[in-house]
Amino acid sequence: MSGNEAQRTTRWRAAARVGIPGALSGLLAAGAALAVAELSASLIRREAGPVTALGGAVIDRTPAPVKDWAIRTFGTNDKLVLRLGILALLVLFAIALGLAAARFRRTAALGVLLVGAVGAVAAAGRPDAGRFDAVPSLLGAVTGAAVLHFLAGLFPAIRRRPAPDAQEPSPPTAPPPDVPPAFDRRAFVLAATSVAAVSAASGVLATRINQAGSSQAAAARDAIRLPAPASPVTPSPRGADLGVEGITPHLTSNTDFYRVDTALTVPRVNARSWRLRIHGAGVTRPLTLSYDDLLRRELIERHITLTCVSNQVGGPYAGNARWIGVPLADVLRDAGVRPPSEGGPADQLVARSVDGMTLGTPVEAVMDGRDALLAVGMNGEPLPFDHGFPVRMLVPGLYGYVSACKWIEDIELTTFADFDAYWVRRDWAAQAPIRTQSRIDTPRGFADIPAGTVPVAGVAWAQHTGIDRVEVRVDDGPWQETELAAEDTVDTWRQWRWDWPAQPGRHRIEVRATDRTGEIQTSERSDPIPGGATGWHSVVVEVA
C-alpha cells in the first residue's frame, strides 16, 4: 500500500470512528443552543424564541396559495406541522455540522453561528418585535458554536497531513500510517453527558418560567366574572335547531369552534396588564382602555356567526356562538370618530394584535348600526385564550381576516389608500363581505346509506344579509325547496332539511342558497383567494 493510500485509509477509519460522536455532537450543540435561546426568550419575551420567530417568518413569507393549501390539508394542525418541520430541518443541519466538525472544526462552529444569525434576523424582523428579540437567537448561537467546537476537539485528528518528502525518510518514531489516532471515548461521553444535563436543566427552567407567566394569565382569566349585559341576547327561537342527526348544532361550543390564525404560539395575555389604544385620523379624543374599563361600560350579548375566508366550499371554518362585548361604534364615537358618511376622514380601522397581526376594517361597516363588538366573552365565559382572550373584535358580515382581530391591543384610524393590512399585502381583498354559502352536513360524502327516506340537512349563511331559501337537487334533477329552521338573526346561519326518497345507486346531491336580497348563490367555483370561495357544495353517496 502506498503512503498516500495509507493516509487516506487512516482518515476514512478515523472519520468512521467519529461518525456517531460527530452527529451526536451536532445534536448536542443544537440542543444547547435551543435551550439557552428559549431560556433567554422566557426572560425577554416568549415569542422571541428562535423556533417561534423562524416559524413566524416562514408564515409571513409563505405565498397565500401555499397558506391556503396548508390550512386545507392540515386544518388546525398546520402550526404543529410547521414547528415539527422547522425542528426537523434544525436536526438535519445539526447532524451535518457535527459530521463536518470532525475535519473542519472552526468552519462547523461558524455554521452554527450563521444559523443563529438567521434566527436573530427573523426575530428582529417580526411585526411585533421588541428591541431585544434578536438576543435569544444570538446567545443560543454562541452557546451552540462553543459546544460544537469543544466536543469536536475531542475527536481524533483526521485532517489531511502533508505527504512526507520522498528524499527525507520519516522519523523512526512516527506511528504506522494505517493506525488511526486514539479517541478518548470516556472523555467524550463525560463531556457529552455534561452538555446534555446543562441543556436539559436550561430547558426545564425556561419551561417553568413560561408556565409561570401562563399561570398568571390563566389565574387572571379565572378570576373574571363577566357583568350581566345591559342588552342580553334574545333567546334562539323555537325551531332554530332542527335536531337532525349529523347536522351542525345551531350554537358551536368553544371547544368545537374553529381556529385559524398565524400565531405559532397562542398569546397568553394577562388581562390585568392589557391595554387598548385608540388613535389616528379623525380621533379627537385618543383613548387608552384597560380590561376593567371595558367591563364598566354597557355590554351587549349577541349570537353571531363567524366565517374564515380560507373556508373552502363545504368547509368547516364557520361557527356560531353567543358573544358578549362592548359596542365598538360607541367606543369610537367616544374617541371622536365619525364614519365617512358623516364626513369622517378615516375609512379604514386598522386593528393590531399583540402578535403583530394587522386587520383592516371599513369604518362605515363598523359604525352603520350592526353589532360590531369588542368581545370579552364567548358562550357565557371569558374568551378562551385560543379565541382571543382578553379581547377580540367582531364585525358581522365580514370575513374574519378583515374584522375579527384576536388579542387586540391597538386600533388606528386611517385610510385604505394609506395602509395595507397583513393579508392585503398578500393579495387578498381589502374589503371582504361574506359570500352566501350553504353546506351539506348529512349524509357525508361517499357514505353508504339504505334506500328509503333519507334526511339531507346542513347549514347556510349570508351574515348580516340573511338566508331566505335553500334548495337541493339530486343528479342534476329539479331543485327541491328545503325546510328552513327558524331564523335567529340575520347575523347567524340557518339550518335546513329535506327528506329524500333515496333509490339504490350512486347519486350526487347539490345545495344552493338564496339570500334576503333575492340573490342566488353562484355555481361558479372559485378558490378562497382573494375574497372567499364560491360554488355549490355537493356530496356523492351510495344507496343500497
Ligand SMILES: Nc1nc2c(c(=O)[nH]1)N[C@H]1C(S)=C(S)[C@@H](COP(=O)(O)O)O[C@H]1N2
Second form
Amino acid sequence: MSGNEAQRTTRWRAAARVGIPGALSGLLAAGAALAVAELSASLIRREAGPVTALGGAVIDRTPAPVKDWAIRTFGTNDKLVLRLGILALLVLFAIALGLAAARFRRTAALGVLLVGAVGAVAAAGRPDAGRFDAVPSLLGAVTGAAVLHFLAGLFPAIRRRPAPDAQEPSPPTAPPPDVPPAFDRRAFVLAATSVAAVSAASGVLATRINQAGSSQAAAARDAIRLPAPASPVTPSPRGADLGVEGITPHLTSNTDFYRVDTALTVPRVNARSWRLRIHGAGVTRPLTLSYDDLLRRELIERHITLTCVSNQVGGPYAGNARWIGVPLADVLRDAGVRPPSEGGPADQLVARSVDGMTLGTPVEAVMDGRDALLAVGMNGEPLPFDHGFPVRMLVPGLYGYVSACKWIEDIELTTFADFDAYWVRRDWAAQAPIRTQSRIDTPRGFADIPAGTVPVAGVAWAQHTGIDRVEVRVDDGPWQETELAAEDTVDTWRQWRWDWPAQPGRHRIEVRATDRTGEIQTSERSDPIPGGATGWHSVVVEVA
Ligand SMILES: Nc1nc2c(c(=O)[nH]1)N[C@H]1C(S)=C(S)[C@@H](COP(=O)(O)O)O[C@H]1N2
Ligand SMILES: [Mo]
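Form predicted alone already given; the form predicted in complex with this ligand follows:
Zooming out: every chain and molecule, the one shown earlier first.
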C-alpha cells in the first residue's frame, strides 16, 4: 500500500466514523418525527399527518399534464407512488441533515424544524383542515430536532484541521488535531436504540388507533339497512350480457368498480352525525338533511354508468352499477330551487365534500327529469367508503368530476360565472357531458390468436343519449355492423359483438359507435383534457 493510499484509507475511516452515526442520527430523528406526528394525527385527525398533508398539497399543485401522466403510468397505484416519493425525499433530507449535524449541530436541528414547518403549513392549508391540523407536524418537528441535536452531541464532531503547512504552534497539552475526540460508542448505540424503540412503539400505537377508528366506522356502516326503494330498478333485459369471454360484464361489482379521487386517505364519515346543507342563490328554504332524513324520503334505484373524464380511449375508468338514492331534483324543489329555464338565478350547483373537493354541475341537467341522485346505495349495499359513503351525487350523462361528488356535505346554488370548481381551476372544462365512446375488450391488444372465427366484443357508451349502432373494421376494410346487446337504459353502456373470420397475419381492429341522435363517434383523436378523450379505439393482434 502506498503512503498516499494509506492516507486516503485513514481519511475514509475518519469520514465513516462521523458519517455513519451522522446519517443514522438523521434517519432516527426523521423516524421519531414521523412517529410522533402520526401518533398525534391519529388522535387529532388522521388526514393531518404530514405525509398525507404533503401528498394532498402536491396533488393539488401538480400540473395537469404531470397528473395525467401519473394516472396513465401508475393507474390506481398513483397514490402509493406519491407516498413513497415523499418518504424517499424525507429519507434524503434526513441523511443530509444527519451528516450536517456532525459539524453544524444547531443548524441541522433547525433544518429539521424547517422541514416540519413545511408539513405544518401543508396540513393547515388543506381545504378540509381542522383547527389543530398543524399540530402533528409541529410536534414531530420538535421531536425530530431534539433527537438529532441530542444524538449529534454523542458522536465526534468534525474539526477543522490546520492546513498541512500551517506553522501554528500548538500547546504541548492539546491533542493532535487529526485524532477525533473520543467517541463513546456504547452511549451512542444505547441512545440510538432507545430512540428507535420508542419511535417504533409510537408508530405501532398510531396504526392501532387508526385501525380501531376504521373498524368502528366499518361496523357502523355494516349495521345500516337501506329501506326498499319505492321505485326499484327495472332488471336488465335478458341479453344485456352477451356472455362473450373477456368482455366487461354489464354490471360492475363494487370491488371491480374503478376509483378516481384526490383523497390520500379515504374519508370515514360517521353517518349519524353527517349532514347535508343546501343553500345559495334562489334557495328560498335552506335545508340541512341528515342521513335518516334521506332514507325517509322516496328512494329510487337505477342502473347508471359512470365515466371519468381522464379515461383514455380504450381505458378502464368506466363502470355500471345499481345505485339507490333520493332524486336530487325533488330535494332542490323542496329548497325552492328553480332551474334557469324556469327563471332560477343559479345555473351551477357546487357540491363540496368532507375532504374539500368541489364539483360544479349544471342545475338545468340535474332538474331536467333525468335520474340525478343523492345516492346512498351501490349494488344493494350502503355506499362503500371508497365510493363516497355515506352519500354521493350522481348525474347520468355527465363525467364524474362535474357531477359525482363523493362524501358530499354541502350543496351551494351559484353561477358558472361566479365560481370555478377544483378541476376547472386546473384547466378542465366547466361543463362536460360524457362523450360517445366504444371499447374493444376482446381480443386484447397484441394477443396471439389462432385463425378461425374470433369473437370481437366490447362495450360502448353515450350516457343519457343511448347507443344505436356499433361498427368494427379490420385493416381499414369496410365497416361491419356488430350485434348489439339488449338495451338496459339510455343511462347505461351497451355490449356489442362481431364474429371475425380471422386469417393469419397481423391485423388492426377498430371500433366506432353511433349514438341515438345519429351522430357517429368522431375519429379525431383528442386528449382527455379539457372535456374528455375522443377517437376510435383500436387493437393490433397476431393471428397464426
Ligand atoms: N370528494 C370527491 N368526489 C369525487 C372525486 C374526488 O376526487 N373527490 N372525483 C370525481 C371523479 S373525477 C370521478 S370520475 C368520480 C369517480 O367515482 P368512483 O371513484 O366512485 O368511481 O368521483 C368524483 N367524485
Ligand atoms: Mo373523473
